[in-house]
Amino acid sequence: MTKIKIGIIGSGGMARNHLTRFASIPDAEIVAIASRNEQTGTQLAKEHTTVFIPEWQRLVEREDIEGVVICTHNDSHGEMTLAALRSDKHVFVEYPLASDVGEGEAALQLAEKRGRVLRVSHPEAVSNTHTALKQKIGELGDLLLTAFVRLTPGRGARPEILFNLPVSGTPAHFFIYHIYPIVDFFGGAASVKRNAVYEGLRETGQYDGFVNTLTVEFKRGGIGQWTWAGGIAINAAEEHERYVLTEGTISDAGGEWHCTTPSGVTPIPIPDSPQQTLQELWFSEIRGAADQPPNLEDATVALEAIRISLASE
């Protein structure tokens, strides 16, 4: 089988987390990998036996390459998606989709028209537990509201992406992985209310704790909501979630998922078979690509979920 050569842009956490996962994919080649911090991203390809570009630029524009991933702050993705798709390149990005909305339309619409696989990194395409209460929720009706609470202690250091606007942009958007679960379920807003407080704000953007509260009223019907509070004084974080339908309610407690109805409260099941990590799952849609239109429905609920974390803004 010939092998997918791929290109990496990033060289953090994000980037080491991926080479690990698609090092252990047979018919994978990293060709290249490009990052603006040379020290990382020379030492990375070192480690894996490829190419350092300093330039992304010079990375998407290769042509032995026939993927690209991009592991960068949520500033860039947007700007790196369409350049790379412009290339005819099949793109995995990490989420956000962009940090404008225009340009989250732009990348689908390109994707389309030529043919790429667009895969944003929500992990929800291959859980089990998505899966799971997704199921569950089609068996119970219309939504009435669904409610998202996370709170984060304000103790020890961060990165300098975190509590930073210019780079990752409000709360909402950093945690736009709270959001594109709820909108796969229920689909996109009608409308969205937004409220924001900050903490030591500076002329930089960046801050030190935060609440952000998100309202929206669905178009097919229902609530929802999410607060987000960050850098305040509490113990460990927390984080609750309800769906409230009109045939019953699913929570989440200790971990585990229960559905309350009239006649009492029962667990949620949860499969334990095993699932394509999203790095294969990204190598099998490109590999399909030849023969059909890729499937965009995961990259149009990841263009749905920051059309709701912009509005944050």
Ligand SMILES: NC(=O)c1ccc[n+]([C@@H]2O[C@H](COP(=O)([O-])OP(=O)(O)OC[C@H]3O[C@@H](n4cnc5c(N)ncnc54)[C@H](OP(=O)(O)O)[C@@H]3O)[C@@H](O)[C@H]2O)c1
The other form holds:
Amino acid sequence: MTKIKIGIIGSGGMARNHLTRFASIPDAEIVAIASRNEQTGTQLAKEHTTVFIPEWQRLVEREDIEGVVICTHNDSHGEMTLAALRSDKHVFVEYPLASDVGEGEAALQLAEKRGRVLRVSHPEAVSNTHTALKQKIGELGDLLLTAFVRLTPGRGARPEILFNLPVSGTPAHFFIYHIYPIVDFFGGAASVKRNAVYEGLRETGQYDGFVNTLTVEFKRGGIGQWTWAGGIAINAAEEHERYVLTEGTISDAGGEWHCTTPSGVTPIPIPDSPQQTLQELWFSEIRGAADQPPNLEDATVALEAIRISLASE
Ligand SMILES: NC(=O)c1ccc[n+]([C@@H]2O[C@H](COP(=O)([O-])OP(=O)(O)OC[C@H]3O[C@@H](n4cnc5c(N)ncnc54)[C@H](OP(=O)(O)O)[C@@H]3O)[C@@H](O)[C@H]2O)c1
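Output the structure of the form predicted together with the named molecule; the preceding block shows the form predicted on its own.
To see the whole picture, the full complex is given below, headed by that same chain.
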């Protein structure tokens, strides 16, 4: 089998993570790594015996690269995805798909027009838990309410990146991975209402703490609510998730999922069958794109998710 030649943009935590996964796929060839950070970029290129390129545009243009993996901060995903698709590359981009809905829409249109695979790094595509919950939700009638709450004391390892509106977007946008699975269950939103409070907000767009809420009405009915708070006076992180449907309620219960109906509480079984990795899935999609147009269902959910997260701006 011929190798699939890829290039990586970014040289931080996620680039390292993806590189480890790709390095374990026998038909992957890592042709080059591009990053604005010469120190971490050259180090990572050395570790994977590949070429370092300081300018990501040069990587995207290379004719010996078939697929581009984008692992930079949120503010550049849309621009890089569009440039890679324009150069006829398949794309694997870290979430969120883009920080501008127009860029996200253009990316989907371009991927469809050029027959390129556009995969956003949302792990639900290969998650047994997500599949089991989706099936159970399908058995429990119509959605009335989904409610998600996350409270975190800390500010993360890199608050200058995360708690930074121009770079990462609002908390709802950098927590897009709490929105994507719910949009995959229930579809897009007909309307979005939002509130945000930032503690210590500076002119640069950096801040010390936040509360951000979103309430959506789904096109197919039912209400979705998300609440995130970070950098707050709490001892340990808390997270709660509920799906209230007409025939039962699903809730997270300390690492397990329960379904509650008027007749009692039952655990939702999650199979532990091994799944392929997202990187392997992307490769199989690239191989498939030689014969038929790529499936953009997942990228469409990622686009619907940013329509919600970006409405929080
Ligand atoms: N899938 C997941 O499980 C997961 C988990 C965490 C994060 N993420 C997402 O992954 C992305 C990267 O996160 P990370 O934790 O890897 O961040 P990180 O460690 O800060 O790495 C980002 C890398 O991209 C480089 N970079 C940023 N903007 C660039 C630009 N415009 N041009 C060229 N290089 C650029 C950075 O260079 P500098 O060193 O100069 O900043 C750095 O090398 C974020 O969008 C985040 O939301 C996904």
